[in-house]
Each structure stands twice: as C-alpha cells, then as structure tokens.
Amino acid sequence: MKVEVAVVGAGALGLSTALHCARQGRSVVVLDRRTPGSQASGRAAGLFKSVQGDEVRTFLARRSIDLVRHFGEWAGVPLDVAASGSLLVARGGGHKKLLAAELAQSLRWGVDLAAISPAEAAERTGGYYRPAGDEDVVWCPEDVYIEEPGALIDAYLGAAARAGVQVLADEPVTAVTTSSAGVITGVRTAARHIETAVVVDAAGAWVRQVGELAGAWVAAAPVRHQLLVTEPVPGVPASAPITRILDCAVYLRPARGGLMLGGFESAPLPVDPRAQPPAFDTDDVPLDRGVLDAMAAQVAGLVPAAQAEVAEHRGGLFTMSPDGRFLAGPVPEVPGLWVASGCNGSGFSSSPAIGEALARWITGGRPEVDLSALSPARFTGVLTDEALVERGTWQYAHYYDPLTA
C-alpha cells in the first residue's frame, strides 16, 4: 500500500487529523491495535471546556466548540451536541482567586463569560446544584458535551469513509521505517507494508511506543482517569448545564437521565503500556471506586444528586504532558514524523482543531494559530522516565489547582 499520511490511533485525535489530511486531498490510512474510540476516546467525558490556562489552548477549545456544533456543515454527517453552557465555581479563598484570574484572561482571549450568583446557577442546573450562598460562579455560555463519546468517532468515521479515508482496525504498527538519513518512509504491520512520507503518531497510550518504533522519544505519561454515572435522578433536567467544582476538583454533567461526575485524582495512577503484557488493553486498567465515592462525597453539599446509585463506572488513560500543554507538531530528528498526543485529558475535546490545524501544517499551509509553543522537540532529550512520570501526575493532580506550582 502506499499513502500520502499514515495516522497511527483510531482515537480521536487520530480520525480528526486523518479526516482533516483527507479533506485537503491526501490519500490516508489510519492504523489501530484495536477497534476505533474503543481505548481513552470511547470513555470520555465528552465536556468541551471554552476556559483553558494559555492563548493558544483557548483557540483550539472553542474552535472545537465550533467545529462540533456544526459538523454536519462541514463534514456531512450529523453529530447530536448538547449545547448546555457551564458553571465554574470556587469556593476557599485561593480557589476565587483563580477562578477572577481566569475569567479575566479568558476575556481578554475573547471568550463569553460572566460571574453570576449562586442563586442563579441552581436555577439554570433546574435544581440539581444547591448552592451554599458564600461560593463564586462563572457562567461559560460556549460550552457544549456530547453525551456519549461513541457518537463523536462514529461521526469521525462516517465523515473519513466520505472523504476516502482508509481505516484499518486490529492491526497493531509494527515498524516505523525509515531511510539511511533517518527520514519517514513508512510503517509496517503483521499484514502488509505502507509506504509513506508522513506518519502521525496519535496512539494516546502507546503514543511512546509507536515513537520508539521511529527512534523518537516523546514526553507523554499515561495516568488514569476516572468518572461514573448515576442511575436517573429526578429534578435532573438533560438540558441542565455543565457544573464544575474546582476546590475538589471534580466535574458534574447530565448523563442518561441522572449525573455524570468525574473528576482528579490527588494521587493518580500511573499506568505505562510498554511494562504491561503485549495484550494489555485500557480494560485492564484498575479501576477504584472508592476515589469517586470521595468526591461525590465531598460536594454533596452543593449536588445532593452525586451521591445517587451508581449505573456505570468507568476509566481510561489520560496522556499527560510535563508542563500541561499539548504535544502537537512535527518530530524534528525524524523528518516526517508528526505527534498528536499529550492532551492532558482534553484530546478528545480539542481533537477537532488539532486535527484541522495539523493537517494544514502537515500538507504545506500555515494552521490558524501558531503551534510551536506546543512542540514535542521541547521535551527532547531533557527528562528522565522517572521526571516524566513524576511532572505528569502533578499535572494531572492539579488540573483544576495549578496554584502551587
């Protein structure tokens, strides 16, 4: 077979930029050891989040935001988005003070926002947020969920199938090979040989390894996340928005009829694929009830409706990064090897823009805002496996509480 682009991960960020690549008229094939969205993606939350800690994060969150509400514009195929808007709220003294620090820089950027009282965000939840009076609320109008994750890749694959794309599930990459100056010249699996100058590296967990494949070090360290949904709850209207509660650093959504609640761990687990048996799949992933039991414990006070009977518990892997942002661009000491990774739980969300704006860079046009800043060179060379495992848990600790940094 040869291609113009070989994306490696059937997740999110994989189909977006195969479907985006497609659309500028490359020929692509995208790859996966498994089923497409069946690993982090197709156990997302599904929340797109409009108020993120940098410039360029916040361009792509709400160019995302776009691009979902409107997908079967551009890309054919229907996609069901609750446009429900969000709540941030804080409540101990330094958790007002960022959350004043974010609304201010989020306007700036050019995002719609506006504190409110807590009166009125028990009123737009509809009931399920009862507020304590003494706590700070920002109401984010841009944010939207879809309210299962499944839709999203379904939408993904439907739009690629149109634009040409070829996806090839349960078969695992192999080989990147590459010629005697080191560049790019294809992948290989168990089945057949792909000749290509371009492949994206967008395997979410197994992101290092198909990087290794290449001679390429990338600075992503897997975590677990998890999240649960209640049995249906009365008084919990679908049309309730977004709640997030940053003291605890937890997220709330109507899902199903009842809640969905999920949020950070204070001592996450790390989980590294490569120490793991060749099978090791993200059901294999421990999960503990007793984190979510906690939280939900813990804003009770403010949601009753969190501490429901619990329908389902799952968990996935998040790919943190060591400083929090994105690793998004090119591999300089591979030519032709691009990353799509490092997501610090937001590659589902952001996946439609960074999608978009690699292809673009990736097909010889200039994406719509500059990514360098989100360059997986940054990292090269400069941490230790341990350093990276230890900087991506306090990122993934502090997602919502980066004020001891």
Ligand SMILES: Cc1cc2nc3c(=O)[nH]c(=O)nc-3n(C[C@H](O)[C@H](O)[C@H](O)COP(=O)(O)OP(=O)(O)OC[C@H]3O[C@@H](n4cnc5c(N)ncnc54)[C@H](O)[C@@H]3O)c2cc1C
Given for the second form:
Amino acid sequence: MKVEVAVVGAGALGLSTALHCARQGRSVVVLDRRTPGSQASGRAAGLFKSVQGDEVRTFLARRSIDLVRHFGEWAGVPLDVAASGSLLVARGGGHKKLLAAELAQSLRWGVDLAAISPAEAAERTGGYYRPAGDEDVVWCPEDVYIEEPGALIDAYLGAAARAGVQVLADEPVTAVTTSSAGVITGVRTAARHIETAVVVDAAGAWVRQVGELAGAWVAAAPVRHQLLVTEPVPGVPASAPITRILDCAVYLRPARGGLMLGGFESAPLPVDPRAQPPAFDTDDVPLDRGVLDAMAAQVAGLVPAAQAEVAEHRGGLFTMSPDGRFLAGPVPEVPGLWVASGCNGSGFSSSPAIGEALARWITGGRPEVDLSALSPARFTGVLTDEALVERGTWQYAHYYDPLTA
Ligand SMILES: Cc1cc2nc3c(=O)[nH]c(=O)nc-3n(C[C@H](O)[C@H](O)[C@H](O)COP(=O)(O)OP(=O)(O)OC[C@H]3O[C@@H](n4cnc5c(N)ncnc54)[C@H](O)[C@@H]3O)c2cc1C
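Switch from the form predicted alone, shown above, to the form predicted together with the named molecule and output its structure.
Now the complete complex, all chains and molecules, led by this one.
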C-alpha cells in the first residue's frame, strides 16, 4: 500500500487530522490497534470549553465549537450538539481572583462571557444548581457538549469515509520505517508495509511508544481521569448548562436524564502503558469510585443531585504534557513525523480545530493559527522521564487554575 499520509490512532485527534488531510486532497490511511474511538475518546465527557489558559488554545477551542456546531454543513454528516452554554463558579478569594482574571483575558481574546449572579446561575440550570449566595459566577453562552462521545467519532468516521480515508481497525503499527538519512518512509503492521512520507503519531496514551518506533521522544505522561453518570433525577433539564466548580475542580452536566460528574484528583494516578503488558488498554486502567464520591460530597451543597444513584462509572487516560499545552506539529529530528497529542484533557473538544490546522500545515498550507507554541520539539532533550511524569501530574491536578502554572 502507498499513501501520502498514514495516521497512527483512530481517536478524535487522529480521525480529525485524517479527515482534514483527505479534504486537502491527500490519500490517507488511519490505523488503530483496537476499534476506532475505543480508548480515551470513547470515554470523554464531551465538554467543549472556550475559556482556556492562552490565546492559541482559546482560538482552537472556539474554532472547534464552530466546527462541531456546523459539522453537517462542511463534512456532510449530521452531528447532534447540545448548545447548553456553561457556568464557571468560584468560591473563596483565590479562585474568585482566578475567575476574574480568566474572565478579563478571555474577553480580550474574543470569548462571549459575562459575570452573573448566583441566583441567575441557578435559574439557568433549571434548579439543579442551588446557589450559596456569595460565590462568583461567569456565564459562557458559547460552550457546548456532545451527549455521547461516540457520536463525534461516528461523525468523523462517516465524513472520513466520504472523503476517501481508509480506516484499518485491529491493526497495530509495529514499526515506523525511515531512510538512512532518518526521513520517514513508511509504517509496518503484522499484515502489511505502507509506504508514506508522512506519519502522524496520534496514538493517545501510546504516543510515546509510537514516537519511539520512529526514534523520537514525545513528552506525554498518561494520567487517569474518571467520571460518573447518575440515574435519571428530576430537576435536571436536558437543556441546562454545564457547571464547572473551580474550587473543587469538578464539572457537571445533564446526561441521560441525570447528571454527569467528573473531576480532577489532587493526587493523580500516572499510568505508563510502556510498563504494562502489551495487551493493556483503557479497560485495564484501575478505577476508584471513592474519588468521585468524595467530589460529589464536596459539591452536594451546590448540586444535591450529584449524590444520586450512580448508573455508570467510567475512566481512561489523559496524555498530559509538562506545560499543559498540546503537542501538535512536526518532529524536527525525524522529517515526515508529526504528532497530534498532549491532549491535557481537552483533546476531544479541540480535535476539530487541531486536525484542521495540522492538516493545513502537513499539506503545505498555512494553518489558521500559529501552532509553533505547541511544537512537540519544545521538550526534546530537556526532561527526564521522572520530571515528565512529575510535571504532567502537576498539570493534571491544576487543570482549573492554569494561571498559577
Ligand atoms: C473520563 C474522561 C473524560 C474526558 N472528558 C473530556 C471532555 O469533556 N472534553 C475533552 O476535550 N476531552 C476530554 N477527555 C480527554 C479526551 O478524551 C482526550 O483528550 C482525547 O480523546 C484524546 O484523543 P486521542 O485521539 O489523542 O486519543 P485516543 O482516543 O486514546 O486515541 C488513540 C488511539 O491510538 C491507538 N493506538 C495506540 N497505539 C497504536 C499503535 N501502535 N498502532 C495503531 N493504533 C494505536 C489506540 O488504540 C487509540 O484508539 C476525557 C478523557 C477521559 C478519560
């Protein structure tokens, strides 16, 4: 087989990059060691968030919201998106200061936001949020969510098929081949050798392994993340907004007639698939309900329904980078190798715009936004494995206070 672009990993980031490369007229194959969307992407909460820690990520987040809201128009495949808006809540001096700073900078970067009263916040949620009265709240009307993460994967797969992308499931890439000058020449699986000048490493929690196959060091540390969905509870309208409570690092949204709750552990669990048996996948990530029960108890005063009976508990791995920013762009020491990773918990929601910008760059065009700050090369040779895990877990634990990073 010979293609112009081979993408390793059929998660949200790989599929989006593949789709956009094909839309730029390139022949593209995507390979996955399992079923497309079965790993981190299939576990996502589906939240899109326009408030981000810097201008590039703000652009990518907002562009992504635009792309999913109009998916059917540009990709030709329908996609249901809940245009819910979201609330950011802060209690306590430090988090109130942080929220005020985020509000000011996000407004500067063009995000539609407004400070509202706790009572208005409660009204917007249809009552699932019970105001304390002295908290600060910001309303973000732009934010959206996708009810089931598989819907975005299916939409990508449908659009990719229409654009001529070949997706090969259950076909792990076992080698990345290079010329004697170290330039990418192809990828190998048990079934075939695929000749290509461009390989995109979008292997999620396995991004380091795939990078290593090509002789590259990718600065991504996988860290566990979990969420739960309650049984249906009265008083949670499907149209209610997402609520993010900064001081508890907890997010909530309507889900299947109940509530979804997820959050960021202060003592995160790093999991390195390289140290696991070869068959390791997301189902093998150890889950801990106690972490989520404690979070539900922490927010019970504001959101009593968070403590309803649990219908689903799921989890998977974030790929954290040392500075909390994506890893997206070419790997200079291996010409032809590109990385689409370092999701830092936002890979699902930023995948539409990251794929679009990377594809422009890969195909010789100018990306809509300068991605150089996200270069995978920014950590090459400067970090030990231990420092990578230490910084990645720090970023995870501080997900909602990036301004202090
Ligand atoms: C519980 C949970 C909730 C989350 N909520 C959100 C959210 O609300 N919003 C948000 O933006 N993000 C969220 N995330 C993060 C989001 O899921 C990830 O950022 C995103 O899915 C990453 O996509 P990916 O394509 O990099 O990885 P993945 O979806 O993991 O895809 C990588 C793929 O690479 C394949 N692969 C690995 N090695 C090989 C190989 N050698 N050969 C071939 N294929 C290979 C894997 O099988 C996998 O399918 C959440 C994550 C979790 C776990």
